[in-house]
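In structure tokens, one chain follows: the form predicted alone.
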Amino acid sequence: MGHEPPPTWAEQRTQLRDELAAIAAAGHLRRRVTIDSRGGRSVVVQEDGKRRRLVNWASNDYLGLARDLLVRNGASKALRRYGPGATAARLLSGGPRCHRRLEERLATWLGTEECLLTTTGYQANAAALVALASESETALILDRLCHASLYDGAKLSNGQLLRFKHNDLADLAHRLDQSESARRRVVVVESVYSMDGDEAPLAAIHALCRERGALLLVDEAHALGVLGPAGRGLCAELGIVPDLRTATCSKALAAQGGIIAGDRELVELVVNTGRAFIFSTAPVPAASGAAVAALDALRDREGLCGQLREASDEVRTALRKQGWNVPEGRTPIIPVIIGGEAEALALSAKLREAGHWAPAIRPPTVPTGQCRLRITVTAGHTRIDRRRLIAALGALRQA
């Protein structure tokens, strides 16, 4: 019995149109936005062969350092010294010495023995998951709304994948208890959730993982700069020491480059053995620069975090007020909750002939039913910023 031969190359081509038509038909398709602006608090996009200046409420950039002075020049000061690119892997060929620098400031900011910097967040998270889960006997436990970077770690790893209801504490021990026969159990949370702001209960989690002798992993791109002491995070806040942290550079501290840090064996497991960061050329010296003076903004500005909190709270009370869907907490993520997609695509574009950008988030980000709009405040916006967005979303609730 013969074989079908295989799809020819325009046959495959085809196939791969259909799909993109499927996604576009689905209502999922993303196209690329070119804006034109030098980061902080507006955006210029051009749209129907018009410029138009608009109030940028998807950034994460919360402590509105992106054009900070010092942060800039602390960029472009390791661009003078150290030239536009890393030019390779640092276990190739060294990495220069403002990476070093700015591990040991981060190291000693949260209170570590070691940091790993890696040139995103996504391959901080890939890199730490590869290598505590190099074995197939180890159990990967992790919050079914974690990141995608945590989710595609684990795929890459040769562990068992295991997944828990959102911040559901009897879940997890459920998912302990399923596990118990692993060599090695690792829990993976994040202690902000990046669509729903909303907070992980860390502490509980973190005693359950000691109980049970699991190790813990907590993702702080979303709190580091945002809660606790000095902007360390939400563990710091909770006096709690997972096994490891990760973060990224690249939101409060209005860099790049992501974050591994903990121990010093475990840091030095990830050198070895985590291949996002083996195989990746290490981050532009530029970012680590602008990095490291973002961490001297932070030590020399005390009241930056506590305006960042008052600011959410003035928009986010003022949102629930008007009868929106958004949900209690105190971080800078504000989701307008709005259900399907049409509807959260037509309120993104009102705004946007408002003067504000807040795109529409949809599946697969969020579950299907669950879609919003992300406002995110900075500090970096002035008050007049919030009152006009505040009014904007008033006039067309009440539309």
Ligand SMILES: Cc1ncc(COP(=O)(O)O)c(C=O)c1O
Contents of the next structure:
Amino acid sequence: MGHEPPPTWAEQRTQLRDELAAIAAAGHLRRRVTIDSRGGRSVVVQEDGKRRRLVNWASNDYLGLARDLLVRNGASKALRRYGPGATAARLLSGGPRCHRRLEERLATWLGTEECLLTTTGYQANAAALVALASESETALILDRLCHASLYDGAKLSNGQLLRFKHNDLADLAHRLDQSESARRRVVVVESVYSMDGDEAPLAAIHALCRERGALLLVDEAHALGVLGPAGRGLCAELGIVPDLRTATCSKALAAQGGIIAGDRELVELVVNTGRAFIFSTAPVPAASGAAVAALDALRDREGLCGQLREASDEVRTALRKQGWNVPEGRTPIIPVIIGGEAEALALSAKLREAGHWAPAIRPPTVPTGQCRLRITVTAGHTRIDRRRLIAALGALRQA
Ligand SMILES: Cc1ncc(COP(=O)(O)O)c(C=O)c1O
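Output the structure of the form predicted together with the named molecule; the preceding block shows the form predicted alone.
Now the full complex is given, and it begins with the chain already shown.
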């Protein structure tokens, strides 16, 4: 029997074109949207050749610092002093002093021995999990709703990936039982989940890990600057010290760069084995300059986190009263769960007509049938912004 000839170049290109066409045919096509924005509060979009300003409910600029003059000055000072780019990976050519200064500030702020800055939060998770699971006898046990960067990090590692039901301690205990023969077990959770805004039962998870001798990694991307004493996150609020904490400077700190915090030895292990750190150019200096200035703002403006909490409570309570499917919570991530993709897209379009920018969140970002608007309240929104959003959603609920 003769072998089939390998597909030609043209046939392989056709396969790829068909894959994109299938995404479009299923109604899942996503496009890059260009906006003009100077910070989180509003965006300017082009509509029928005209520019239109919309209130932005889609950014993660929780503290409204993206427009803050001190934060922008922090970025421009670092740009002037250290140049536009880091020019190489840190282990290759060294890194600008502003990166080390930020790491030291973060370590002190978070109360850890050491901290490592990576180029993005995505890379922080990839580097941390690859370092923690260098051997196939490691079980990585992730909450089902963990961010894609944690799943991708687990897939890049040599460990075995197990999932447990979202926030379900009994299922986590079951996975820990199942993986008892592993040489190392690492439980991976977020403190605040990015698309639901709900919190992990972190105290109980931490206690279970201790009891069963498992390591714990907590991603605090959506909790830093939002929860805990002076915005130090949920671990700090609960007095929990996981083995590693990851986070990002790209949300409440209004900058860019991934954070890995923990004991010196573990962080140095990531420096030496976390390929996403080793083989990528360090962040731009301006990002560290901005992040340090954002930490200054958090230190100096005591009421900032409280203001955000009040604003979030106002919107969440009003939408729940209107009858929208909005789970309870205390974070600024307010999911308005709609279900179907078409319905979520239609609601987003109607809000846009009313002057609000809240794109529909669809698979693969959320599971099928759980499409939603993810309303993110920030300290940068005004009371009028919030009242207008509540009124617009109220009118759409009645329609
Ligand atoms: C929970 C979580 N972890 C990590 C990341 C990645 O952070 P970055 O955007 O800085 O790569 C994000 C968001 O993007 C996130 O939501």
